[in-house]
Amino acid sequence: MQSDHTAYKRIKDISRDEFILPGTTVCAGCGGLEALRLAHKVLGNNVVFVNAAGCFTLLALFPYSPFKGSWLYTNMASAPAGAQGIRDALDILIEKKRLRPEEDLKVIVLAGDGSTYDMALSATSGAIYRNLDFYYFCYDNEAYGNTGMQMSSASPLGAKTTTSIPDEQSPMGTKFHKKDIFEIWRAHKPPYIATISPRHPVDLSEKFRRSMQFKGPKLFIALSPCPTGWLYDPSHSAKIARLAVETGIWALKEAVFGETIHTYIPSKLKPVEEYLSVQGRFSHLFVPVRQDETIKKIQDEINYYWNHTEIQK
């Protein structure tokens, strides 16, 4: 198994050990589960998950769980508070010598974009302010997936959700812009923030490895292709995750104490149309009437980011 101190450079550096047992009830092709599976290989056995209500609620059906480690369920807004309670309890047990330091656990919040971008943002801000030593894993499928794919503040411009259905008055679907949760976290200047993709497993693994040297809040925003919500065949999840990065709509980056670098820069960005056209949630942009203005607006925003952001690698 990969050492905590050894860099991940190749795919074969990733552990073959599995920490999430097969046969979960999460949807086939879930990009978030693949990202979590890879992350768990780096984090190892000594973990406790604090699961905010969301799609990953389906991972554990009482009294069964696919995790080898421990798991606590909370409502959507309370996972950071749950993490605080567990961290405090562990610290007290260690201080009283009722738990050996080598038996300490990593506290990991699992939350979807609904919790992360919306409901738990206040509690999360407080946890970062208190410098709580925890990992925050956001599986971002850009909507409230577990309750019917309603629009969240992570839903991108032009996407169709069940609460932003294209019609004559608003043919583009979602007319709001995705909230920049990376920058919101970065404004707090926590030790570590990163975006990750399940189709860049070496980049993902190396980011988790690097984050383990820091004590304090650590955020990972995982692009989570969602067959049932993004309306595509589950076998296409890998292709869509890869296109998100190659078109530049999902930038792979990290920030250490507020200093941002990009960990992967496409040599030439593919047109975003290649990413949009393979997902049913954007099909209204192409048929029955092609919405060139909206497609151009999405492309212009990507171009602006890559042309006006100080890109460091």
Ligand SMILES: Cc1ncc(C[n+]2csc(CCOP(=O)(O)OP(=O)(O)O)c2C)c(N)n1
Second form
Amino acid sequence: MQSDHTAYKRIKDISRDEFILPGTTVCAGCGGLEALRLAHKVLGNNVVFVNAAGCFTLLALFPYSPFKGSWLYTNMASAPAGAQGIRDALDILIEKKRLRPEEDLKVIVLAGDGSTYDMALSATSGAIYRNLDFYYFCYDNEAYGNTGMQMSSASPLGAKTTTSIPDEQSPMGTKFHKKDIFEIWRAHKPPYIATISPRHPVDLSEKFRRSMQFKGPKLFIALSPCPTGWLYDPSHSAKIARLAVETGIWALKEAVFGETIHTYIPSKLKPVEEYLSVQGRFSHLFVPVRQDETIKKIQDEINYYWNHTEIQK
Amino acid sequence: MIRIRFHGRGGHGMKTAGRIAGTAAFLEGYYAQDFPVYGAERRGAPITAYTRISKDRILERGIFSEPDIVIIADESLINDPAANPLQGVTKKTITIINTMVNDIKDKFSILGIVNTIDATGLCLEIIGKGSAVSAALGGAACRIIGIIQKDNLINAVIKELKNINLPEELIEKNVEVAEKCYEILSPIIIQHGEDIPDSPIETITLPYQYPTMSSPSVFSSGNIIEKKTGGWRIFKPVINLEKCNKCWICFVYCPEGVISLDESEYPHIDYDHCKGCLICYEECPVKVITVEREIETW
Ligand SMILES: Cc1ncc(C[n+]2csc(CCOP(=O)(O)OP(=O)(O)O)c2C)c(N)n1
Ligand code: SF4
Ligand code: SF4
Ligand code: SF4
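Switching from the form predicted alone: structure of the form predicted in complex with the ligand?
Full complex below, order starting with the chain above.
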């Protein structure tokens, strides 16, 4: 199936080709891997990943690679700079006719939220400013996963991480708000930004397909349910991804040159409790004492978002 | 000195098992040392933990390759070259394996004394989950060495599981599991292996290599398929193809991409690589996927 020409309308439009081979050492049930696997089906084989240190470094562990295409490993702060180097090299090779245009590669940064929201943000801002032609795939597991689930600026209010353990002083766990990386990117007005979820494979595929028409920076923030860090049974990854969207905590949207539209609007938002109560990282909000105030705060923020944002479809 | 080496997969809790043994020995009045070693891998990949217990101060440091006791949390590790749990096992070694396979000693030609225990089964029965077997195998280790009273094992389990923020009722269940394992097994007299000779310190000088030689580059594509991750499973998903409606849901949601569709669109699972996350089981809209306890992966 040639995905480039398919408009994704139903689940059976998804390509049957696999681009990431099994055998990797990421955790069973990793939601981020699921999102990347689906994305790769749309992007096709001519890609080079520029990976910032994180869980997904474990996809390609020497001497093994799950990819048919190429992969470059960088440290956490510099994947966008690595992408610039590769893009420039490819452009020069094509110009000097040492690479045929059809052999060109899509340059894709692959990074966790720690790099995306924190460490590589300035390098990313620079790359967007220079209008670098690249894709940025952030698998957002809302913590520094690979080093043991420390809090990142993507960790949501009220979540327990290994550096925001609920105690008497801050019983809610993380007391900061998740940084709005979508809006930070949007302020740069790049051609394409989208949020995606592994439980919405058609929406995800369609967004990648649409983004491919643009030259310049393209961002994808993939909600990445993480059984290891979010403390739930691996079999629930898809269910949790669905609840994130149905409760409105993860809005599915895209912004083309800064104009936002929502690609899926839940007809009626489910209470956020349904999402929180199935994950160990929020269990302290329910036992031994129910922290009504924090749960309400989280709910109010979601309500505020859906009532006060201009939601266009 | 008693040297115990624990082998498991990330998520089995072997670091905690090693700590439970160390802490229990400490509470009993011994000197103890315990620590894990793992690579960059995540949950499911092999890890090793080490515990030293001694009446005297322990001056030895680092990992050891000649254990008195080897504890293996999952029999699929035995043939995994990345884990190599039988390394250094001699006629004097005691090996405890969490497994339901009976003739495991002969099957893998394991030297020394081999005891098996169905720790996963016990955890499933008492805790309701079979993934973490730390208390079970920590309890097993404490019993085998014969110098630790049950009270101190229980206190060690509580202390270590509190440390990792487990809720109280889960700790209670883990204590029950540890006690059960303690009761099932009997102490074994440990015969120490050869004394490890002091090795002279040797300085190794690495010569300069060109980056093309010395950087970790992989030139073949997709070779990870050679690594089998099927041994990670505790449960195995089985599709009843007669009732499958070919909706593609399991194929689309399997994170590993190990479900393929044949020409007539029926799904098939590659068991060499299925990690047993059971997302397919949860998501199948007509519930035609069932789960079976994995007994012998290979
Ligand atoms: C500059 C730098 N600092 C620290 C590290 C150590 N390190 C490796 S992976 C990692 C966690 C990365 O977290 P995130 O980006 O959220 O990705 P995840 O691990 O969740 O996949 C850290 C801190 C590093 N590789 N580079
Ligand atoms: S820790 Fe989470 S994000 Fe990282 S590999 Fe495991 S499941 Fe995936
Ligand atoms: S159990 Fe998980 S890895 Fe195995 S086939 Fe099902 S979804 Fe895929
Ligand atoms: S999800 Fe169930 S019904 Fe659908 S293809 Fe898979 S096994 Fe068949």
